[in-house]
Structure formats: C-alpha cells, structure tokens
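In structure tokens, one chain follows: the form predicted on its own.
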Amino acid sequence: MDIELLYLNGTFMPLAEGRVHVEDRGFQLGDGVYEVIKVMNGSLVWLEDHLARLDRNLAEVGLSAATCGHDLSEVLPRLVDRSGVGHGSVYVQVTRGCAPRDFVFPRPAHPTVLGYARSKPAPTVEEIMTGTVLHPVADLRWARCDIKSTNLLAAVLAKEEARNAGADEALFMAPDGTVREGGSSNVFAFLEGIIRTHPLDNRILGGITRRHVLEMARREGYLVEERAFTLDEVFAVSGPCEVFTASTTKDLLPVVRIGPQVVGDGRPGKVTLTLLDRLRREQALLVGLEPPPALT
C-alpha cells in the first residue's frame, strides 16, 4: 500500500501534514518551476535528464542555488522507496520561498523545495489503441514556454476547453496556424515519410520524452526534422499521415482526431506504434522489467 509522503525543505513527512506559508511566492505569484518524473518498477525513469532540465530552468529564473543542500538525485529515489510507489510519478517544485508580497526578488531568498510521489497507472493497451483526440486552441501563454513554470493557468483553461469539447488534450496553435505543442505534451507528425515536430525555442517545452523519441527515431532509421507543421499539412497530405503526443506520464499516444477532422484512417499508425514499442522496451529494460508485448 502506498504511503503519501512529502519531502519539504529537508524533512520527510506525511503529505497531508505539509504546510507552505501563505506568502510563499509560488502560491501568490507563481514564482517557481517544477518537474514531473516517471516511476516504473519503483525506479525513476531518466532522472538525470529531468534534474538537468530542472537546473536549467532554475538558472533561467534566477534560482540557481535553490537546491543547494538538497541532493535530489539521492532524495527522490528515497522518497519513491519510502512511499512504496511502483508505477506513477514524482512531482518536484521549487519556489523563491516566503517573503512579503512584492514583485521584485527578495534578498536573500529562502527557497521552498518539495517533492512527493503518487501512483498512477500507465495507459492501457486498449486506451492506446483507441487513440487520443486533440482540441485546437489559440496559444495565449507567455512567451517563455521553454521554462517549466508553475504559471499554468493558460494550460488549465485550454485543457478545460478541450474536455468540454469532448477531447483528451488541448493543442496550442500559433497565429499563423503552426502547431506548437499540447497542453502538457509535445506533438509530432509523420508526413510524407518524415517525422516532424516543432523546433526547440521559447514557444515550447523541451520535453524529456520528446528528446528520447527523436533519438530513438533516428536510430530506427526514420527521417526526422525539428520543423513545425500546420494542420493544413496534416489534412492535405495524400500519403500516410500520423500524429502523436509525447509526455512523461503517458509516453506516446496516437492521435486519431483533431477537432472534427480524422487523422489518417482514424487508427493508430504503424510509425507511432513502432516508436512506442521501442520506448516501452527501453524503459522496461532500464528499470529491470521484462519488455511488454509489442503493439505492432
């Protein structure tokens, strides 16, 4: 049985007993960054990659020293082990800490560092083969989406709009019709024999799963381009067409519909499922599990 355990500023405690000051800048100003790390078989998947991204994001917001005294590469595995989580995720958040409310940085800052683990099942084979539906929304977020900030109201509203439209995920669209990314996922398309996804810039998050998928696709011999695409390209292509999302907690999900329009033949495509098979196998071997049966 899982134990909901919290790591807060150097102390382990029951999650329900965790307390953060009302003037914590993460609470009042969204002044912080976060990470979500997948747990499989009681192990953290690609932990080093996630911690490197956390360090990068902390530097981007002037919090480079925030985790000094918190060896997260040692703390987080302990947290998972003590929580008893076999499959799920770890949430990590670092804020500028408690200070009288003001927009300028407090000097010195007293950062808040926290993390907790929670069980959550991976998508089932049935869910994968059913496919996912995206709902296009105008991208009204701030211009630093490369920072994994706790300022998530735009994504919250976009995902709620998607749910109300009967979709599974929001799809952020640029004013020129370019596909940027999902509400909490990166988005890929297989068009005219090429796997494409939006290039890394300030408009999308550099997803950890995104990077591993690109590396894996190249190893498998696919043509890969970090080049944005539009929905017009998706629906106008005459040959095979696939779209899929990539995220830490859901791996790859084949997209079968975007808005009212069906993608390809409305079924998960061979390229998507092949990449997902490779990803599932790689992750299973990484954490000491037998690879699951292939989807293709």
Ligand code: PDD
Second form
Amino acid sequence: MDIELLYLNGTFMPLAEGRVHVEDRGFQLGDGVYEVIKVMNGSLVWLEDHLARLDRNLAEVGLSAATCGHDLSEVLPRLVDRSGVGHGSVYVQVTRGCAPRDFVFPRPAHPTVLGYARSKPAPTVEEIMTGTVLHPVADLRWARCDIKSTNLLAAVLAKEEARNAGADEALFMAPDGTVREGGSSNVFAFLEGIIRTHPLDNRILGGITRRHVLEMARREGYLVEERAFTLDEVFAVSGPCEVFTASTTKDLLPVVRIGPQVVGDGRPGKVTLTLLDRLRREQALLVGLEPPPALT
Ligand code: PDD
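For comparison with the form predicted on its own, provide the form predicted in complex with this ligand.
Zooming out: every chain and molecule, the one shown earlier first.
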C-alpha cells in the first residue's frame, strides 16, 4: 500500500493532514501553476523537462522566486520514494499563497508550494487498442494556454461535456475550424504522409510528451510539421489517416472517432503504434525496466 504523503511548504506530512488557508490565492483566484509528472518503476520520467516548464510558467506569472528554498529536483524523487509509488504521477502546485483577498499581487507574497504522488496504472494494451473518442468543443479558454495554470474551469466543463457525450476527451477547436489540443492532451494527425500538430503558441500547452514525440518522429525519419490541421482535412483525406493524443498520464492514445465520425478505418494506426512503441521503450530504458512487448 502506498503512503499518501504530501510535501507542503518544506514539510512532509500525510496527504490528509495537509491544510491550505481559505484565502490561499490558488483557491480563491486560481492564481497558480502546476505540473503533472509521470512515475514509472519509482522514477520520475523527464523530470528536468517538467521542472524547466514549471520555472518558465512561474516566471510568466511573476512567481520566479516561489520555489527558492525548495529543491524540487531533490524533493520530488524523495517524495516518490517515501510514498512507495511504483507507477503513477506526481502533482506539483505553486500558488501566490495566502493574503487578504485582492486581485493585485500581495507584497511580499508567501507562495504555497506542494507536491504529492499517487499510484495509477498506465493504460493497458487493451485500452490502447480500443482507442479513444474525442468530442469537439469551442475553445472558450483564455488566450495564455501556454501557461499551465490552475485556472482549469473551461477544461473542466469541456471534459465533462465530452464525458456526457460518451467521449473520452474534449477536443478544443478554434473558430476557424483548426484543431488546437485536447482537454488535457496535445493532438497529432498523420495526414498524407506527414505527422502534424498545432505549432507552439499561446493557444496550446507545450506538452512535454508532445516535444518527445516530435523528436522521436523526426529520428524515425517521418516527415513532421508543426502546422495546425482541420477536421475537414482529417475526414477528407483519401489515403491513410491517423489521429492520436499525447500526454504525461496517458502517453499516446490512438483516436478512433471524433464526434460521430470514424477516423481512418476506426482502428489504431501503424504510425501511432510505432511512435507509442518508441516512447514506451525509451521510458522503460530511462527507469531501468525491460522494454514492453511491441504493439506493432
Ligand atoms: N495535462 N495540453 C493540455 C491542455 C494539458 O493539460 C496537458 C497535460 C497536455 C499534455 O502535456 P504533457 O505532455 O506535458 O503532459 C497538453 C496534464 C496531464 C493534467 O492536467 O493532468
């Protein structure tokens, strides 16, 4: 059994004993940023990438100094170790801390820094091969989706709408019909021999999985373009067509349907499974596990 352990402002304690003030700005204003990092075989996967993104996000919201005095590259592995989590994730959140409610920054701020680990099995081969279903929604989020902010209400509503529609994930669409990203994932398409995904800008989160997928795909010799695609392109293409999502918690998932429309032949495609095989192998090597059997 895992111990649900929390790191809160420098102290380790049982998760259930963690207390944050009602005037914490994360709670009242969504004034904070977060990270989700994968744990495999008790190791944090691509930890440096996640900490670099956290630092960038903290700087973007004027919280650069928040993690001073918290050596997260040392604290988080210790947290995983002491929690006994083999496979799962670590959640890290940094807020502008507690202060009498006001919109402008408190001076000085006393940020809240916390992290905890939780077990969750990776998607099974059966789940992967069943594929995932996306539900398109208008993207009603703010215009700084590159910041991994705890302000997630638009994504919460979109993902709930997707679930009520019988889908697994929301698909954020731009007004001009281009695909931006999933509710909590980046989205790729393999169209006319090219792997495409939305370029990095303020409309999407620069996913860590996204970056590694792009690198792996280029290394494998695929043609890759960071160029947005539309659903019309996905459904009009005559040759092979694949769509997949990418995220820390779910790796790559083949998309078999978007709304009422079936993608390609409705089965996980070869390019998606090849990239997922590479990712699974790379991550297994990183954490000292035997590579899993290939999916292709
Ligand atoms: N979400 N886009 C959005 C909007 C996300 O929330 C996420 C991740 C991603 C994928 O990023 P990464 O590969 O770095 O996990 C893309 C996490 C998993 C979450 O909020 O739980």
